[in-house]
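Encoded as structure tokens, the following chain is the form predicted alone, with no partner shown.
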Amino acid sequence: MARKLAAGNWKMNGAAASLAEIEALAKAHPDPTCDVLICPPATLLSRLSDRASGTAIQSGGQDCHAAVSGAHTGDISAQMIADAGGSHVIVGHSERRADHGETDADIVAKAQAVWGADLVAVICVGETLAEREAGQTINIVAAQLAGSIPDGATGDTTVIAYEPVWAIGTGKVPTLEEIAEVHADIRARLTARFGPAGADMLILYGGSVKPSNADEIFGVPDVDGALVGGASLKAEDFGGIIAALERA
């Protein structure tokens, strides 16, 4: 398995002064024994990987668009990601799914133009708080990982995020028998798909992680880490949840 990963995700935040929590980051953490991602606003990508050039800290992007190129005003290709810097593109989220009703099938296409440009894909997943509450949590992310994550997947291509919806920036966190049950899930039905590869991808877990909890969630089993939101802003609390990640 690919050592652990934490992940930001700015998501519609930051400007250029937001640059200088990068370089905060790398002072912090030169040398950290997980890897590092930073996913910017698409206006920031470049200049945040030239910024990061020669530090651990990896770039990616928000979103792509499931084309090379072409008539497609206000989207980005994994190529433009890849020629901007980045090694990540997050796909899938939520927030996507939810505001732009991206389906399964948008995701799987996404997810493989982003192995076009010889990318990561981090595919996410994850249950509403009514589809927690009516006991569907695993049937959802399992249809979710099902329709979401193209065939051929492997762990060098793709890592999986899991995000209760209802956890995210709210700061509810589901417990830790409840992570660990979808993440055991997931797990199992990767490794029932991809075997040895799906054996070996990464799980991320999402929803209001902070560096007063990070030790504990990543004491669950098949969590290897976390993709986090706000959080992954400043320095020092992105700073705190790495420094748990490697203490797991």
Ligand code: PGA
Given for the second form:
Amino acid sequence: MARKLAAGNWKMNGAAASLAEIEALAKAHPDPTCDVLICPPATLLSRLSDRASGTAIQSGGQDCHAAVSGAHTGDISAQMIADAGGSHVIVGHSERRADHGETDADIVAKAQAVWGADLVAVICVGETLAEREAGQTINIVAAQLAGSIPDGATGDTTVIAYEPVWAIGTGKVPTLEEIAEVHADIRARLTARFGPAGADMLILYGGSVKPSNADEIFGVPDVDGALVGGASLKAEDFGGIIAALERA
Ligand code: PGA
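One more: the block was the form predicted alone; return the form predicted together with the ligand.
Time for the whole complex; same chain goes first.
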């Protein structure tokens, strides 16, 4: 299996001044034993990649279009993210699914586009609060996995992020038992579908991960890292999460 991954998703946050956080992070973690990824807004990607070059920090996109190029005003392609120095692209984040009506089929097409640019797709799944309260978590996540991951996925091309929608940006986190149940089910489904490649795929947990809860979350079986929003914006907070993943 690949090294564990601490992935930061800056969402629609950050300007040129935020690049100082990259320098602080690189200084505090010059040689981490896990992989470290920051996905800034597209406007910062190329500058961030330049600042991170020669450090252990990788950079990536938060979304991409399924096509390589063309008349798609406002969109960017996976090739453009690669050209800007990115190594990964998040696809199917619940905010994209909710705000832009992205379907599982859209996410398959985007993940294939990411692979086409020789980048790694970070494919997100997760249930809403209503779905959890209705006892549908496992079914919903299973359907999203089946529908959002293209055939042929491997641990080299694909990372899965389990992010309960109700835990994102809310400070609410599932119990460790709840995280364990979903991650074990995801692992079983990945292995059933992709064989040894499914056993190799990283499964990240995302949703209100902070330095103060990272150790216990990283102690859950089949949690191979985190996708972090709010706590990835400051080097000190994200550094605390990296340190926890190194201890795990
Ligand atoms: P959060 O966001 O860490 O701010 O909850 C996680 C995510 O959406 O990836």
